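Next up: just one chain, as structure tokens, the form predicted on its own.
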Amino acid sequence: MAMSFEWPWQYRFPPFFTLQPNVDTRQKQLAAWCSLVLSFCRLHKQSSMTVMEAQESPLFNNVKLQRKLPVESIQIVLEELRKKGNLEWLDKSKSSFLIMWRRPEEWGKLIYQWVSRSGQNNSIFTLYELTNGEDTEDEEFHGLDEATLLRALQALQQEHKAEIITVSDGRAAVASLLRLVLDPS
């Protein structure tokens, strides 16, 4: 099922891609860029980028206007979504990053109320199995790039409802996942 991404109306708006200097009208401006990064990425199950690469994707290159967002300006925006918990720079030169558009604990209770659901309470996964296994096609955490999945397992380890084991060729699985914590009240 191919869904088609919808533009916010900023973006056929030229002035949208020069931040704006009135402090009120940026920062209405920097939630609307938030919103669409993580809206296009999510559509797209793109969770990892260069800066470089995210100035000439369409998300800051509008071919259509002639219009892209400069790359400092990029940089304002992806450092506001940092703030807000749903960007990690991988390296120390800001150069790339992971977008997320979920934070790990959303994702762990989506693949806890999967396996609850499936009747694979202690089953043990590989991570290729949650993340590209036919049982799991339906699932939003489908198609999840492996960073984001451990960092979800890691979330649900922290909350005693998985334990992650590490094989003899240091690829992760999981193991245990989800005893359930059953709340007596």
The other form holds:
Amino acid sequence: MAMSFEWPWQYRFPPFFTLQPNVDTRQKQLAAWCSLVLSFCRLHKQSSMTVMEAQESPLFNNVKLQRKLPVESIQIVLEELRKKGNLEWLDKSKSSFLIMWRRPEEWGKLIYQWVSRSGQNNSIFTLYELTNGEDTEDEEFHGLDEATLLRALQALQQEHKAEIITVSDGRAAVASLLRLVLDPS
Amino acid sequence: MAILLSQIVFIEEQAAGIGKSAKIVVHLHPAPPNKEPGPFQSSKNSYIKLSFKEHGQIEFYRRLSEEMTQRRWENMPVSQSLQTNRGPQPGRIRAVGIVGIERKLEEKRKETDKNISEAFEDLSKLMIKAKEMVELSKSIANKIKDKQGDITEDETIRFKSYLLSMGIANPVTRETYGSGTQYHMQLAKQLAGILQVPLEERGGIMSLTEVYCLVNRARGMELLSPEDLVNACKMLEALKLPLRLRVFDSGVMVIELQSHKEEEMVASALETVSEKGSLTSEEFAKLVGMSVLLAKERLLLAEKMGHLCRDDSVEGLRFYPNLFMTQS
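The form predicted in complex with its partner chain is what I want next, because the block you gave corresponds to the form predicted on its own; please supply it.
The next block holds the full complex; its first chain is the one shown before.
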């Protein structure tokens, strides 16, 4: 799968790996980095990463070109992604992060659209059903990782379009259920 | 009880130790036959020791050494017997032969020494005076600073030149008086004349250090200080002269012909870089025939204007055409 990944032209442009001092140039550069990170992670189905991994990954380290993006610049790219809503730090020391090629709100919207399309308003779903059920096989969110899914549903909950119910099923595990409410207004 | 100084051959110090006091050992000639009666008629030792229980040894040694060097008893023709006025005693050591010559040389040396010390004494007195003068000048200079409005520019310049000739740094900053003076205005006009041709020869732009060297070489005498050069150059544009001073972001200062448009040069720089794919400052300087300093400034200006971008790695700093902007 890595082989089918198409690197953008910037990846073969040495200045791409130097943080540009000119502000306008830098803006373009960072935008290119952000979209590269997201498409890379999407293809490799990578939903989380540590900064250490990132440094050595071919994403930031072009061995053939003999250029690496320095760690301070990687931090700047990650901060850009966080500001855009595509990244969330998993720990206080900012050593590992969750990367979402679609923002949680966008996922939430897709899930909500599917629910209303399939007329399942007010039904209750397990999270597993949503991402791995037969009914959702054709949906984009099929196979979505749990961390991102949870955040998508939390976004919906914020909009009062869903309710996350936590149920203990007698065993040690706790399941989260979702009740989607189709708001006519 | 006394021993003639002429009896002394040699003296040496013996430092104090634990339980021992400091001593001076005085080695003596054999006693003359007409020796005065004393505490001992004879002794098997040819020396005596003077013991200093508390202190005084150093001073005593010094004085005794001096006396030994001066040997004043030899200069006096009349007998210097300590006890009575007797005739010259055969025991006296006379200034004859090599020993005498050596002694005379020693004396002369001592005399010279004394003269030099005296001379230096005057110098140290002068130095004390100089210090006072410096203090005085400083206080006057401060008063001038405080009364800036009351004293005319002319007088100030005169006084400052006195200070300078005494080697005292000017307490009044150049900025307050330096930039606007007649001197700098005249200098600016002079510079415009001197630099026109050299600038044209160098593509319309020169770094200030190049200008400094060129101008001072031409002057030969009465060289310009860097401050005076800069202050004169600051006035070029105001005086509507055909050159101007320009300061780049990096702090590098250059003199440009008014007709020179660095921004236009940037466009040609971009062409050159694009042709070669990428260039370092040194490579660019070589291609275009510029100094590396000015070449770098041109490339940095091009980057600032968005025409170039940079690749900074262990291989060095290279400039590329700014594809981030031109390509999708």
